[in-house]
Amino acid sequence: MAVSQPLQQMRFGSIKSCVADAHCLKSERPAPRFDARGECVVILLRCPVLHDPNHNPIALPDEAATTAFAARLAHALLPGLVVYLRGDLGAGKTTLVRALLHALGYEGRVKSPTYTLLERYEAGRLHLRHFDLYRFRDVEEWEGSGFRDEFDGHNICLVEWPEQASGLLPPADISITFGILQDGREIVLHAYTPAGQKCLDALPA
C-alpha cells in the first residue's frame, strides 16, 4: 500500500504499521485496510514508535502465564495511561485485563464490555477503564456518551479494537499486541510515549 511522505513503513509480527514522523504529526491519514478475519492489517500511529519495535515477544502459553504477565504489569501502570489492546477476537485481550485487575486487588467480576462498550473500575488506588470498541459505529455515541471525558490523564483506560474508533481516541502510550499460536497466546508490547516507555522500563523481570 502507498503511503504518502512523510510517513514511514514497517512491519513488526503479522501487522503492518505506519509510524509519522516525529516533526511532523499531521501527516495524512488513510483510512485502515481489513484483513478476510477482520483484522486490522494497518495501523496508523501519531508518535515515533520508542520501545524497540523488534522486542522479543513474551509467550503466554496458558492462563497462569497471562496471570503472572498481568501481576508485573500491575506494579509498573501509571495513571493517565492509555493502552491499546490488539488482536484477534479470541486473542486474550479481555482475559488480561481481568487478571491484571484481579492483580490490582479487584475482587469484583470482570465483565466483558462487548455490548456496554465500557466499565468501570477502581483497583489499588488507581481508576481503570476498559473499552471494547468491536461493535462501535455511531460516531455521535462518542460524545453523547461522555468516552472523550474518560480520557483525562488520571484514569488508566485499556481500549480493545481501537481501530474502530480511529480519529476520536487520543494516540496510545502503549500497545499489546496479541498473537494466537498452537500452543497458547503470544503478546508484543511497543511504547509511543515517554510515560508509556516508563511503564515498560518499569516491568518486573
Ligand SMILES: Nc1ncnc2c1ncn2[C@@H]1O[C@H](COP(=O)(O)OP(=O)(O)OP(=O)(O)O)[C@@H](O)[C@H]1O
The other form holds:
Amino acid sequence: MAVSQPLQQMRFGSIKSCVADAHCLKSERPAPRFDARGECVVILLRCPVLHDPNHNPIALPDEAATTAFAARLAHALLPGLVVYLRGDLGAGKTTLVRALLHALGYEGRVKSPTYTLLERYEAGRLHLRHFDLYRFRDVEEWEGSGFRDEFDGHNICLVEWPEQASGLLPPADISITFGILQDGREIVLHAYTPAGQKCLDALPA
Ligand SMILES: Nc1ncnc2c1ncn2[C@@H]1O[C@H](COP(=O)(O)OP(=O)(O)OP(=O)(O)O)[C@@H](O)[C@H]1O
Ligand SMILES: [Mg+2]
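Since the structure above is the form predicted alone, I would like to see how the form predicted together with this ligand looks, so please show that one next.
Full complex below, order starting with the chain above.
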C-alpha cells in the first residue's frame, strides 16, 4: 500500500491502523491488508473538507435553477474529478447531470442509469461517466464490469448513490448533497481534495 503521507499510526490489539489523507490514496482502494509480518493493517482515511461551508446551501427552487447551476458547474469542471451526488430518491441528482451534459454541449438523450448502473458520454474534449449505484449489490461486479477502470484520472465521474459502493469507490473530490424542500431543492457543496477545491473556487458567480 503506497501511503505517501501516513499522518499517524496506531495499534488496536493485533490490528495496526494508519491514518492518511484521502487524496493521497486516490488511485488505491484502502481495503484491509497484511503487512510483511502478517499483521492486519487498516487504512483510516482522513477526508478534510476544504470548501468553505459558508457559501452553502444553494437554493434550486425549480428545474430552471438546477439548469442554471449546471451551466456554472460546466465552466468549472476539470478532467479526473470524482463527484459524489448524495440525496434521497427524486432529489434531483439525475436532473443536474442531464443539465450539466447539455451545458457541456452533449446533444443526445441523457437517461438515468438506473438499470445499466453506468452511462458514458463524450462532451467536447471531456469524458463523463454517470453512475447510479442504487441497485449495485455485487462486489464482484465492480471489477468484472470494469467500473474501477473508469476512475482513471481523466474521466469525470458523477456518482449517484455512492454509499452503495463504499470501500470500492475512490474518494470524492467533491460532493453535492441534495435536499428536498417544499419548494424545489437545495444543494450543499463540499470539496475534499485540492482538485475539488480548485473546481469549486472556479464556479462563476
Ligand atoms: N430544482 C428542482 N426543483 C423542483 N423539482 C426538481 C428540481 N430538480 C429536479 N426536480 C424534479 O425532481 C424529480 C426527480 O428528479 P431526478 O430523477 O433528477 O432525481 P434523482 O435524485 O436522480 O433520483 P434517484 O435517486 O431516484 O435517481 C424530477 O421530476 C425533476 O423534474
Ligand atoms: Mg437519479
